[in-house]
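We begin with a single chain expressed as structure tokens, specifically the form predicted on its own.
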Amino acid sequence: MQRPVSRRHLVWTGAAVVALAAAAPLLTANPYAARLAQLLFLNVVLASAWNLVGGFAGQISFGNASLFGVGAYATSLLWLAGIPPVLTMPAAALAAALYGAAWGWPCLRLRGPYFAIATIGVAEATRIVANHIEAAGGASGLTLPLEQDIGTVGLYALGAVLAVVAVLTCDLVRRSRLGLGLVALREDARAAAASGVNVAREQVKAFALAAALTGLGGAYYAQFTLYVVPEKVFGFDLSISLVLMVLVGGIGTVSGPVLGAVIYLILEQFVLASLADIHLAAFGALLIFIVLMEPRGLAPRLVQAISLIRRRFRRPEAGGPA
């Protein structure tokens, strides 16, 4: 049974949409600010998608880059075939969902570190195969036509829509029967199975949905970079960054991936960029630091701080003490 959408959720969603629309003129006027906005929207989509399985079901995946790359290549190939890029996005989502379900079905029967290792193998195998597919450009990748670019404003609007859809999807899943089943699997898979949860089916459904959102992220990436190459879209550092974003923000929460996406973008652009030669080591060190210092992520702490501030400034009830 799915719980109804609360008034608080509607208010926050409406406020987010208004804020994104109000910021559009400022961000799209500056090329660098526009690119940061595009990257932020992309991070929110990918982190929210990863959270569906990694956060709710507790299955830590290091293979989401394979799904991202499938979405990017699906849009790129269809775009080069003459289909407008925005219209290729449903096909990119479907291709990623089918690919995710294909390798997720056997891999999701594993738990813990065994699943994580299996996803690393799938991602690396996908990258190696993509490097040898000449029809998709091989190791040189694909360059997309600039004349069909939908423009800065169009990319901003598309990214904002995708980010809002990803967050709402994450919230709807969390409050649905599927979300309850995934949380039960995370806490105790054997007890969940004994209580009637179809472990394999629920995990594959969540993984296919996460793969579809990740494929949409790949399609969006192809549209604002206009260049896809296997080493980039199937890169292991992308999978690591998704884990880092969600852990920093708050794993298993709806707001955590959004907060983590913001923090990661700031770190990536202004801190990790100066460590280009050792960026993977920097990612790993930051991941270990977060796990040791704040394993629940920063979102729960932020919620507690906001609640404390609201209590401090709340007006006393009528008839109560002044």
Given for the second form:
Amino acid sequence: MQRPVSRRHLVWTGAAVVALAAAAPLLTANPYAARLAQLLFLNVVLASAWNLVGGFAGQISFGNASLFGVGAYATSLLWLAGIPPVLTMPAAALAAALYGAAWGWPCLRLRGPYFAIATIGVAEATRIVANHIEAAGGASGLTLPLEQDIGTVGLYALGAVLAVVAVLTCDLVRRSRLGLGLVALREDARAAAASGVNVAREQVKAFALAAALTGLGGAYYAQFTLYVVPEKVFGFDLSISLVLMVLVGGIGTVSGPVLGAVIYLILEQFVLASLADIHLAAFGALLIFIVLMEPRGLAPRLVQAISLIRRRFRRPEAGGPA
Amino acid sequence: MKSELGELLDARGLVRRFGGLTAVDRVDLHVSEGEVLGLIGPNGAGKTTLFNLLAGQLRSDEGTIRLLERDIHGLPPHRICHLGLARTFQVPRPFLSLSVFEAVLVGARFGRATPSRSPASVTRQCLARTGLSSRRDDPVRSLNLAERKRLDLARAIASNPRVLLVDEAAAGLNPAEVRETVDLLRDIREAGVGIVYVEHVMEAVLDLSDRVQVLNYGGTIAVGPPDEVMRDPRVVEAYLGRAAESADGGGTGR
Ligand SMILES: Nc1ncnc2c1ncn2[C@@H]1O[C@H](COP(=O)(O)OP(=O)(O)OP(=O)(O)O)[C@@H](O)[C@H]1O
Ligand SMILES: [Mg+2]
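Having seen the form predicted on its own, please provide the structure of the form predicted together with the partner chain.
The next block holds the full complex; its first chain is the one shown before.
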């Protein structure tokens, strides 16, 4: 039987931690490298969280920025009230989870395009309201105290931990009772319900969990940008970028969001440098290309390639006939 | 007269309309422990709709449904499953991207718990009973129709039902496969499960059923022991009438 935490888990987690620690000097060497690492960790967290519901339950959300923003604002407001930012993170996760459960509960009764459209509505409404809450800085947002941040190395470590936690969560959910129910209801909601799956409840559980992770992402973002503003943290761009990352990387897989986050970051940096703000368009074009060529995303292909290489590595004579 | 003590499911006066069409018309239905109730009738008679009412996929416009003395009218399907009623689907609704093992595990993990047995061991047993053990790691999408029908049954019995609604488990199967299915259903009944069995394959349903109930245009036209019911003039009329109609009308018969 599959145990929830296997040796394989420990090995991969260990390898990831070692690799991240080894890369630390390189990725904190200058401000640009440090920022790249922060953005990468952030993308991995957000894309993995999105995948819990979008990938496993097949419910495509274009509104995850609403959860991200709640996390970012929760941390910012508590920080400005004098609480050290890292200690505000549980509150950010909780606030986002509650907000996600509150609007996920009604919206997740819808499926397919109806759910997708509802999420856009909720997120846009959230953004507009946030622009008018003067106590939270209104449209001009909040600037955070530079002198209290946890430093480049601290941010690197925090981001790495969050990313590892998000990927592990994805993997644990996939092997859990919850994950089985999500995939079952994605494949056939009626047959799942007839088999005892409480379709509404399982989806809300997953969504609240995804929201908590997304809120943690927002809290992290606030700590490295030191500036939160509704147009950014509640922005539609952010929501869309998550969908793109996961679709490009491989929806419903654990490694897909990670791969998608890496590709997105590279593309964003590359295109940003030359063509300013059209990276979403460039990424959209890539997405269309990938959906046509490789509908399941790039991760399954990569996994295939890796196992092929490993097999050749183990049994060199097997390469003979080729 | 059979004692009422073993009664598992008792539905009375069920009505379901779709616009002007009354698909289920004042139907009473009951099944007891270890009993097989055959439910037959021409195409469009309302059999599947009746299942949808009993399992909670559709709400009835009128009538009451009691499962183990409990009113289940209006409960959502997953609650009805937890209370001990499982169903299969006329067109199997498999979880295509799962493995065969995982698809059955859905029933075992989310259905009515089997006391002192782990979901994995329940799943293994259900796969063995339905002859799917050797396919346990294959993806569901690789199964053929007969295997998908058996998988649907395995998933349903994994949720440890007291009452099982079976919708055309033998349709489209070859004679050997039909016999296997009949044996499997008999085996399930031996364990005390009450079965309502909808089937067009007459040998199967007559062979297995303790009682047969015949629907026509949504209403019950006969109910009783199989041989008696099959001699009932209204039943003969319902089947022959339809057969004659479709013979005359070519492809336009219902
Ligand atoms: N969702 C629905 N909306 C409208 N009409 C429906 C719906 N479901 C069933 N019907 C109609 O109700 C009647 C009964 O259909 P049902 O599927 O219950 O018949 P059945 O006895 O299972 O037939 P078969 O033996 O062909 O499976 C049919 O006339 C059908 O067209
Ligand atoms: Mg039918």
